[in-house]
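Read the single chain below, which is given as structure tokens and is the form predicted on its own.
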Amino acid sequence: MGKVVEKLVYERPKSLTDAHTHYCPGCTHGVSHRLVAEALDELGIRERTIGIAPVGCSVLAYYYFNVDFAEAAHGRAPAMATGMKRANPDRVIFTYQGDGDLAAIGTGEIVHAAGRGENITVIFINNAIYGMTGGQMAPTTLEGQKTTSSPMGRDISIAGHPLKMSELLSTLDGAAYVVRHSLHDVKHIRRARKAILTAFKVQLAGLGFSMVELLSTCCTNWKMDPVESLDWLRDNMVPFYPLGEHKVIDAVKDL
């Protein structure tokens, strides 16, 4: 009998810890999380990089992640990025966000850093739902999507239209690289991989702001299993939030 090889083909990142995950089951949080350690490994970054948790669902981000951390008031992480990233240029400076906290009550601090074309790293995670608070209607929750404060679903006669925040940021002049993928198979867990590694690519290079804003789940308050959950992502959500490149300046292309 020949002599049996053991090949390693898997094992957790240098940039993730072992802590035991407080996310939900099915949760694509935790897809998300290894995607940015993959990243910050395989550029050899961290060390020099310092996260952002924000609040929400990823409040204990820095539970996970084997990088230095910081907690910021609710929707204020750009802005403490922008403080962290001027004092300490050499450093990588990413926030890690969800729709509630940048798309609502951070919305001023993340517009404006865009504009500013502030050389930070953001993670966006849309789920199109509050989840750490209950399940209300988030600003990205779509039309007619039930949540626990539109339990008839959302009316965009009283409740406004949901905000696309790629598309929106893409319009500032200080945006170098605002994309948009999702979670819900392995060939679009791939494309955003490697937009997560382009993105902290565009702020080693010094090129501004950049954002991948990442389609995600949330199978409790969708009131899903996870299977469940993901057929709804590519189903309702990645019609009405479409993937791919929203802005990217020509200086990314060469990186």
Contents of the next structure:
Amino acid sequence: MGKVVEKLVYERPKSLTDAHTHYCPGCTHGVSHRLVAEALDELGIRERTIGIAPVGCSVLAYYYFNVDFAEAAHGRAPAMATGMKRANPDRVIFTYQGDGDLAAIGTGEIVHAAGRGENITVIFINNAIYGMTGGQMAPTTLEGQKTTSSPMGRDISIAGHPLKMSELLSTLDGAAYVVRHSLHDVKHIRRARKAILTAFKVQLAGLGFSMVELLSTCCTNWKMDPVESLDWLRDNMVPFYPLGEHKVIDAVKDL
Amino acid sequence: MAKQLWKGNEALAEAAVRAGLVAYFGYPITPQTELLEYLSGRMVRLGRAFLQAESELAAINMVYGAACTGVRTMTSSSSPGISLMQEGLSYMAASEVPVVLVDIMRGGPGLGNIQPSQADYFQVTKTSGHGDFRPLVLAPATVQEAVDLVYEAFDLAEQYRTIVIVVADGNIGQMMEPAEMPPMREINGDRPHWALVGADGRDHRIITSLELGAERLEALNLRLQRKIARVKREQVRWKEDKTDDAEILVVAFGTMGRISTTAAEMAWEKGIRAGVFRPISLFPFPAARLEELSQRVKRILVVEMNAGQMLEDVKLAVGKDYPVEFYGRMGGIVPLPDDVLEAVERVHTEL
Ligand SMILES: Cc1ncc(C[n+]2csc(CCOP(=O)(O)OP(=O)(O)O)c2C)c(N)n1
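Could you give the coordinates for the form predicted together with the partner chain, as opposed to the form predicted on its own above?
After this comes the whole thing, all chains and molecules, with the earlier chain placed first.
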């Protein structure tokens, strides 16, 4: 018998705890958690990182990240992150926020954090719905999309148009790196992973505000099975929310 | 240090700097704005964090973020701004991070006006956010006292891991008076055992106000209540003047306490024995001492720049059968000593 060579191809990132998450089966929060954790591991910054959880399905993210963590009031994570970063410029600070959190109740805080060029990283989970409260319309809900508070489908004449946050924030001079990616298949997940890594590098280089928007699923409130919801994301959200680099300042390209 | 002439708001700001303020976040609002303006230069020159936030909502949450990392941090505002900060105050109370807040009250409700007022007594002592919590509330009557209280407030906030509100009205914020500054404290880099600084060589730490289990949330509440009980035992503060052989006791806080002291002197000249009881800690309210004094005097007269808010705490302290009179003005009107004297005389004729 020859020697068995073990090669480790997959393990839990150090930046994740071994807690079981409360997320619904098929939810992409787990994927985005892992991508963030891998980035922290790869950059060797776990020990000096502080995360901020939002109000929303990822409110308990602090149990899953093996990182110092605070929990913000609904929408206020960018303000909290600002306070942390200003008082501790040598720490790495990131927020993890849903679309209700970031694009509705917390619109003011995210716009001004980006405008100031706050040197923080934002992971923005756009699942086009309010997950935690049971599937109400979000500012990102698509036209015609049915939710518990738009039962006939989002009517633009009543609810207005969905907000494209990456595009909006890209117009601000303080934004250094604003990109949108999708988690609907492996190819896209890999791209998202690279973007998250870049976003943290932007912060480490002190270049200013960085945000990665991740188009995500919510099988439970979309009332679809996991595979259907990935397809729905691809066929409906991706066309409306163009993927790619919405704002990348030159200094980021040199990283 | 010798006494210097200081404007109240700027004196409060400098005292905070000397107490070791690391990060200030605020939003302009009269009659508090000079505090923010003063710090915008002073903090930056010292290499400390200063940021003018986009709103009071953002400011208080910036403070919350900085507080989670265990540094000395504060904000300041005035009545409408404090309303916006209530969300953050509630979260901070629940997660037990220390914070100092200066409230320079103005006339309300609504946008009200920018004149001095004490109409937010309820807001700071009883309704500063949702849920069961009580900040420690300190009310100075002079610029010197404001300086001393804000300097000490940071220690108290850390000692109890609580919110300390230094509450004054526009008079104290705006007027100039001689005051002596306390010495400059070194900022030591040490962070408390609960602070978030990065999980280096230890388990990760979490600061949250969320407790999903009813039992666990009740346990948190019980802990907060024990802390409040401790504050009640240890931090009751007041000042008395001519209470020894008074027949009428004027109870007033902040600016009105000071004006009432002048009025009491005038009363004595007219042969009316009036003493003054000035609560300094509005929460915890100095109820026990007030109750004691009420046994010695014949009448209590509460004087406030509001419709009678502290009045409720006074009545609670002395009981419903005790004769408590009230004189108050609203809308930013500051009673003069003569006005208070008149109220004292009115009470005296009824004796
Ligand atoms: C001030 C305030 N308003 C409303 C709520 C109720 N609430 C909790 S989560 C949530 C929606 C979160 O949706 P989103 O940010 O899209 O995150 P998701 O749950 O979809 O991950 C709302 C409205 C709250 N907790 N606080």
